[in-house]
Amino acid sequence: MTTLTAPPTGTLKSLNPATGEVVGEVPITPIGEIPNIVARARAAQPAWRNLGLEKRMQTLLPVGTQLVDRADHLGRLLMREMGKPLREAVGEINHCGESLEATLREIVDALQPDVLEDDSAKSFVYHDPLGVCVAITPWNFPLSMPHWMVIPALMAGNTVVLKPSEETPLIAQAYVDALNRALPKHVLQIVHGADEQGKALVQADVDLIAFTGSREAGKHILAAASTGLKRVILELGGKDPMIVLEDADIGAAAEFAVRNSFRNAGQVCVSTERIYVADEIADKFQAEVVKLTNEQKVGPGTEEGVTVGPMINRRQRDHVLAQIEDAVKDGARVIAGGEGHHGGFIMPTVLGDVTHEMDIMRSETFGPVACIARFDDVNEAVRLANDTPFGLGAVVFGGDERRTADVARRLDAGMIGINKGCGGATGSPWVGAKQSGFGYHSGKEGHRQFTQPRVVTVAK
């Protein structure tokens, strides 16, 4: 079932993906309008900047109650939209709302000057807005993910628009319904459609493209925004390895395995979707994660105790459905799942015997999917967790600190978690190596990438 219909103009239904009802509609914003929205968000950006960044927090404050508020209404409207289990669903919005003052605190630290001087000069280093920022956001986090785009444009002093994915047109509607009660007008503006309304905004006269979504799309977008040489930050794509070695916690290993690899359906760019297992413990490793995907609940998120919820829409799901029977094909063994599939679902699945001749251990599946391999020398497991033009995530699980770190900094990922998942501690960044990710999110320099440096110098 598909989750969308997107004619050039009129409407978009947003369907939930577990039933294929429609949720709600909002309408397409014609092509032509674009200018005229970009032009009022420039013009309302020279107020916004001089507010300051201790005003323009004040003013952003008020929107983590709304949130918190609001978040079990929200995070229904969330769920029936996108198809994540409830719980996850209201935990998206809670979050975002809870953390949003400590969030605005740290923009504020990060955004602060910074003086240095020698012998004959003393320099200020400010980091003032760009001008107008363009978010465009992806279904899987479909307020979280705007959120983190759009906060820290907004309190560097820039004027933002907003272009949610066409798959959760609603819950973004109501994220800017939220912020717009707050901000003065013209500060924040939303802009529907799929493609079409994306490229135009790409080539509007605007200062910053922010861009989470596949690696295809960013390098689309990368080339349309060189002829201006504007701005981008772009997060995009990954094919998260875990490395477990033959000393590790083979529990805590396979319990992390199958949650991150099923949570969100598979839908989550840090999902892990490549295990390489030391020969040794495979086979325990393996049997704890059979036994843990087969407790697995699939099912609407409305159903208690659901974990694992519908694939946002039928290309999605085939192409899944299809990475599985390509790699059984060619030799792959159907460990965990693999049957069972309806409508908008499909059973989580653990593939055995996997080879990197498969696509699906070289292309991005983002699926409720794991796929499992042995190695017998560390280094050809590292070879093969590195075989790949992706490096968002990584993970290495293994007993020994030392040796598991170094295992770790050889990986080509931008962040590496050790018996953890790969996300840092606060203040770090969320970045992307290799293709995965231009530019970068989070902690004090992701949060300058939303500014122009600007170095002001005096003599002594």
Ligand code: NAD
The other form holds:
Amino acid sequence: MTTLTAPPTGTLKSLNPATGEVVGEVPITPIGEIPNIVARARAAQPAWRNLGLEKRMQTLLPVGTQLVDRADHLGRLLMREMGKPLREAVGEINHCGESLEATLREIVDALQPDVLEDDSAKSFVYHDPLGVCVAITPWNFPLSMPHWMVIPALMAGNTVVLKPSEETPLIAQAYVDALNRALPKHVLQIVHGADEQGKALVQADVDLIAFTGSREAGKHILAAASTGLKRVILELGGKDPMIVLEDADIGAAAEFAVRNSFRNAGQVCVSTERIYVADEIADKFQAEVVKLTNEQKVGPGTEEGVTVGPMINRRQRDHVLAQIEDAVKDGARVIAGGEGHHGGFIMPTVLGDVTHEMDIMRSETFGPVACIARFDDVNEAVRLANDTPFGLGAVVFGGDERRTADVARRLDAGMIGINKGCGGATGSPWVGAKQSGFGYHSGKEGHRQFTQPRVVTVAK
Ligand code: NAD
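The form predicted together with nicotinamide-adenine-dinucleotide, contrasted with the form predicted alone above:
Now the full complex is given, and it begins with the chain already shown.
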């Protein structure tokens, strides 16, 4: 745990979004303490770098077992703090723990030097650490998001300062504590607070800012980092489209649409936010979506069988409800849900007759809403799907392999799924296009972003 030398300026209370009760609190890191934290990270970096890749891997390896052994306890904390169903919360911990060894080995492979030769020279391209990395993370996957950035940054030989979301400080603190049982002092530190602490870290003497969060905060960070020409990785929001072609498996498409619109109460960067379905199958598809939507169970994550938990906070709840209300005012039709919202909970809602002009089809919703538009010309569906500044994920469902693949290749997103979600096979990068991102996570390209390539060439 980080030891604060200056007195804290207050505490950050973590609230349970299902009940409003206080789950716990952490000391807010005083802004004035941030340069000292970064200085300690810088002082710890040479020894961590000199340990070498293999030994860093051996140091981090036991953390996987620790996470898995404590998955029930940590999952319960994650659920209470963030709201997702217990099964999913425990799943998030287990996934990070169980996959750690494979991830570490993937990073070791990715960071091996490349050797290039021609007639006159032989070059070695090394992947050296950058120095001190800052990771700034959101609340929606409050363990996975820090894990995705902290592990490759550490493995590359950097020291890391993590600034988790102010909504989920407790699970982030538990994660850092687990890693710090294995790591030397000051190799990983945590800063608690909101955007002020994030901004101060971006301004501090750091070498890389790895950020996952909203497009708006990403823009600020890119601008602020530019004054020091600091490296940035930005994983931002999305407005993912789903296209359902007339020969698609309607049952499979509807099942995916419902799952991917309502998972984590829609609070997923690659949630399905817009659905374009071919006219001739639209009635059947819509009926299936409505049937599956009505089977969703809304409630606190502790309740058996719950699939949709609360919104993270009142601001997010109000934003989603306002988008629904505005869309309905402008002619959208509620075909499922749309009422019975209570406390922090929004009932999964399906809207039909949505148009491209509506805010709900243009700005990120991040809530349990499925918006269905119909098309009779697939070119028009592709045009509308691409007509957004976002470009994170996209999905197309279709029967004919070639035609479905052709539509997929015309979608302007970083990750496109065919008859499935947009995530790639093991080793693929997680990547956004357009204003959804600036860099990658995971895969060789992602891991190498935490490094400075250095080319050493010898004459032959
Ligand atoms: P957010 O941008 O409000 O906050 C994210 C983090 O940044 C928090 O820790 C916050 O305190 C900090 N922050 C905010 N403003 C800052 C600034 N100007 N300078 C430095 N730090 C700042 O986002 P959120 O509400 O926590 O998360 C939801 C967003 O994250 C959605 O837009 C979602 O799509 C996106 N997201 C993207 C991915 C991805 O992989 N692309 C994954 C998860 C979430």
